[in-house]
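The chain below stands alone, shown as C-alpha cells; this is the form predicted together with another copy of the chain.
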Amino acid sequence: MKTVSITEAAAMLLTHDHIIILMHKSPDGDAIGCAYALCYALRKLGKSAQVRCSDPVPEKYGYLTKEVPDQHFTPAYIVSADLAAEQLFGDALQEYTDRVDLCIDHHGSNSGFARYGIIDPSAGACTQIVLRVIEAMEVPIDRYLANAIFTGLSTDTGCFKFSNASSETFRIAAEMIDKGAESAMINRIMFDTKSRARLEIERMALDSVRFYADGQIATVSVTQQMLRQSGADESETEGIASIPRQIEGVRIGITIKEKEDGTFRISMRTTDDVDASAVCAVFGGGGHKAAAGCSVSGTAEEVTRQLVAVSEKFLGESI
C-alpha cells in the first residue's frame, strides 16, 4: 500500500465516479459515520456513490441512513474506511479484499490491503480523517455531515471518555456542533438509550461477574441462554464489554460472549498499562491498546481459563 496525503486522497476521489465505500462487518458508529459522510459528500459532488457492508446497519443510525437511499451501479472505484484488515470485510464483501483502491483508516495495525491509503493512528476516530478529506474536496460541512462526523468521534472515544479523545477530537467536535451536529441527540441514542431487554441482560451480566488475579482481572459472560431469557439481541450487548474494567482494581476486563455456533467472541478492555491488542493477538485477534477483541473456541470454562492464564502473564509484563 502506498501512503497518500489528505490532498492526494481527495484528488483521487474527485477524479473517479461510481464509487463504493466499504465498512467492516458488525459496523460501529465510526465506520458508519465515515462511510455515510463520504457517500453523502461524493453525491453532493454529483457522483454515484454507495455504502456497502456485510452486515446491516443497526436501526439507531437511522438519522444517517435515511438520507442516503440506495443507488445501483457497477463499481468503478473502491474505498474503505475504518477497515483494518481482510478478515473484517465479512462474507458479502469477500470479492473486494484485494480490490480496494483507497483505504482511510486510523488503526496502526492496518494490514495494508489497499493500493493507496491514509493511516493516521493519532486520530481518535476515523471520521477525523474523513472530515479532512471531505474538506479537501471542498464539500461544505452541513448538518448531515456534522452529525456523521460527530457520530464517529463520540462512539469511538466512549463519548469523549477515553485517552484517544485528543484535544483535536474535542476541537473537531466543537466545530461539528457549530456546523449543526445534534450532539445531545446522538449521544443519547448511542450512550443513554437502553431497551427493557437490554436492561434485563445487563442485570444478568452483573450477576455473572467473576474476579481473578487478586481482582486485577474480571470477566463477564453473555450466553445464548441469557440472550433468549432477556429477549435482547446481539447488538444490545455492546456496552456490556465496558462493565468488568470499570470495577475498582481491575486492569483487564474480559467479556465472553457465546455466539450462536457455540464459539466465543471476546472483548477486552484494559487500563493504560496493559496492551489489550497484544493479549488478543495471542488468540489471533487485535484492536487498540485499551480495547481489543478475538474469537476463541472451546467450552466456556476452557475459554475463560485460557484467557485468564494469558492475561495474567501480561499483568506481570505490563508497560
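Right, the form predicted together with another copy of the chain is done; let's see the coordinates for the form predicted alone.
Keep in mind that what follows is only the chain, not its partners or any molecules around it.
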C-alpha cells in the first residue's frame, strides 16, 4: 500500500465517481460515522456513493442512515474506512478484499490491503481523518456531517474517557458542536440508553466474569444461548467489552463473544502498560494499544485457555 496525504486522497475521490465505502463487519460508531460522513459528502458533490457492510447497521444510528438512502450502481472506485484487515470485511464483502483503491484508517496494525492509504494511528477516531479529507474536498460541514464526525469521536474514545482522546480529538469535537453536532443526543443514545434486553445480557455477562493471574486478567463471555435467553441482538452487546477492564486491579480485560458459526470474536481492553494489539496479533488480529480484537476458533474452554496463556506472557513482559 502506498501512503498518500490528505490532499492526495481528496484529489483521488474528486476524480472518481460511482464510489462505494466499505465498513468492517459488526460496525461500530466510528466506522459508521466515517462511512456515512464520506458518502454524504460525496453525494453533496454530485457523485454516486453508497455505504456497504457485511452486517446490518444498528437501529440506534438511524439519525445518520436515514439521511443517506440506498443508491444502486456498478462500483468503479472502492474505499474502506476504519477497516484494518482483510478478515474484517465479512462474508458479504469478500469480493472486495483485493480491490480497495483507497483505505482511510487509524489502526497501526493495518495490514496494507489497499492500493493507497492514509493510516494515522495518532488519530483518536478514524472520523478525525475523514473530516480532514472532506474539508480538503471543500465540502461545507453542516449538521449532518457534524453529527457523523462527533459520533465517531465519542464512541471510539468511550465518551472521551479513553487515552486515545487527544487534545486534537477534543478540539475537533468542539468544532463539530459549533457546526451543529447534537452532542447531548448522541451521547445519550450511545451511552445512557439501554433496552431491557441489553440490561439482561449485561447481567448475564457480569455473572460470567472470571479472574486469572491473581486478578490481573478478567474474562467475560457472551454466548449465543445468552443472546437467545435475553432477547438481545448482536448490536446490543456493544459496550460490554469495557466491563472487565473497569474492575480494580485488572490490566487485561477480555470479552469472548460466540458467533453464530461457532467461532469466537475477542475484544481486548488493557491498561497503558500492556499492548492489546500485540496480544491480539498472536491470533491474527490487531487494533490499538489499549483496545484490539481478533477471532479464535475452538471450544469456549480452549479459546479462553489460549487467550489467558498468551495474555499472561505479555503481563510478564510488561513488568
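Between two forms, the rigid core is the largest collection of C-alphas that superpose within 1.5 Å. Numbering follows the first chain given and starts at 1. Please read these numbers as outputs of a predicted model, since none were measured by experiment.
With a cut-off of 2 Å and the rigid core superposed, residue 296 has a Cα displacement that reaches or exceeds the cut-off between these two forms.
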